[in-house]
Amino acid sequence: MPPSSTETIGPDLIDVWSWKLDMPVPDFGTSMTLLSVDERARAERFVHERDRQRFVAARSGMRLILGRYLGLLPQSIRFDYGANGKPAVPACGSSSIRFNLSHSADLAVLAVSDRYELGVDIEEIRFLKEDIAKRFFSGREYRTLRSMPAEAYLDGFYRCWTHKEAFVKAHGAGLSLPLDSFDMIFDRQGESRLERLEGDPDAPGNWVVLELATPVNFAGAVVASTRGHRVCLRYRDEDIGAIPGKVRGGFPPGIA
């Protein structure tokens, strides 16, 4: 019998999980079964064995947790697509969740709420070996990291990297988006938010930009349309007991 749905949310949370995907050998054929015939196949397509286990774990973990909140077993969540490839899941009765899936390096991790339509970005920081902000970012947010010393160079270009991919993700447009045609503010002097979106007026009073709390060599974000309704992340530190040591939830209070 698939398990009840005991997880809700509620209109003032957005729910954060992260976990680690370097999983023990034992647990990938576990893991295995949790998926899709199309995501094993994706798997199999993997050429190094660390990127196909790394992706079998992301994959896996976030059937369990969005098993949870569905009432559904893991390996019988199906997955719609959109046309710029952002999964969901159809309607259950009356369990409707939207959620992201972001992963770099060995840490993967899944936001989810009842109601609102999101997107998460996590980057592993590492030094840069070219101006990748010159060709990615706004005018203005290029600017904007230019000014700084160049002690926070670094973090500031990830701090605006995941801004940007979480609102993309968010947004649903995907790569028919172009970067410069939003600009973040991350300059830390105040609150990141979406400052400006082509087109869309109405934009910055409908979107939320909140940081994740990382370990310290990562940097992430989560964006969500709340239509201007103020929310907080939540940071999920249960084991879900599916596969024992599988998924640990929740950065704080002990940011690995």
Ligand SMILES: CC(C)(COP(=O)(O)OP(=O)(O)OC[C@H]1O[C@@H](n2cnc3c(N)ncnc32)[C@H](O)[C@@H]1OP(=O)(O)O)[C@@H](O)C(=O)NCCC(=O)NCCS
The other form holds:
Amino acid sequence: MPPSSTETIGPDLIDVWSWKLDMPVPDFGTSMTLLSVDERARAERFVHERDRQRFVAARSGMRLILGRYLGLLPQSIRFDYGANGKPAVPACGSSSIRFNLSHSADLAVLAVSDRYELGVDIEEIRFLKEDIAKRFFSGREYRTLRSMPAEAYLDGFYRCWTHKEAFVKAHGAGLSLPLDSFDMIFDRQGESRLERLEGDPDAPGNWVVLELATPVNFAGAVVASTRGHRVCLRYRDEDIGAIPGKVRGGFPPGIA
Ligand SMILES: CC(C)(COP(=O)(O)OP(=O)(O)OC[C@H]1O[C@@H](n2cnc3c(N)ncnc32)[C@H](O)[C@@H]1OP(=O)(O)O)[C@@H](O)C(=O)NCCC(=O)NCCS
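Right, the form predicted alone is done; let's see the coordinates for the form predicted in complex with the named molecule.
Let's see the whole complex now, leading with the same chain.
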């Protein structure tokens, strides 16, 4: 049976759902049945069993959640893919849904809006074997990072990384968007924001950057094209559906 009532969001909110990806074996079988033929084929191609299970847990979780907004059974949702692989659900009449998924280690997060194009990124904070900031960040971002005290560097690196990645994912251009063509403000002095996008002087007013309240060993951000409208994140802490072992991911901290 499809969900009897559908979730609503409105113009002022972006919903944030999170869940753990490592699950008991019986739940894996149930989760598999929610996937489409192409998703199952993709799952089969993973070399490592843990990566396969996490992919299945992420996709089935995303389907369970989106089904609540769309009033559809999770297994009946059909995804379209943009030129760079961004999944979307085709608009139906006047209703549309925008969403984006990110996963890192055993955690998944899904951001959902009923109107704004968006992107989300989470990363587990790990010691950097090699400092790749100079290669990936703009000159301005790199200077901000270098000016931080040593104990704040790793946190700053992951904040900048997730802000940038969430913007790339929201923008939809994928890796064809040069990473030095835009600057993110990510220090803790004020609000996170986009300060510059090459060739688009209006961009800073059009995009909003919202930092996620993640568990301590993660960093994350949502970026959305709200065209100046103020929005807040609404953390959803309900169980996400039919699979008993699917547990919430601890957003914001304390919910786990
Ligand atoms: C694929 C990519 C979109 C994100 O990759 P990622 O950070 O490894 O992975 P995430 O977990 O955050 O996101 C993956 C999910 O985003 C979604 N996605 C795929 N392509 C997407 C795209 N072009 N735009 C937005 N979302 C996309 C999918 O749902 C995907 O999960 P699934 O395929 O398991 O369902 C791509 O941007 C990428 O490879 N980025 C790395 C580029 C980089 O160097 N970034 C440096 C930032 S400083």
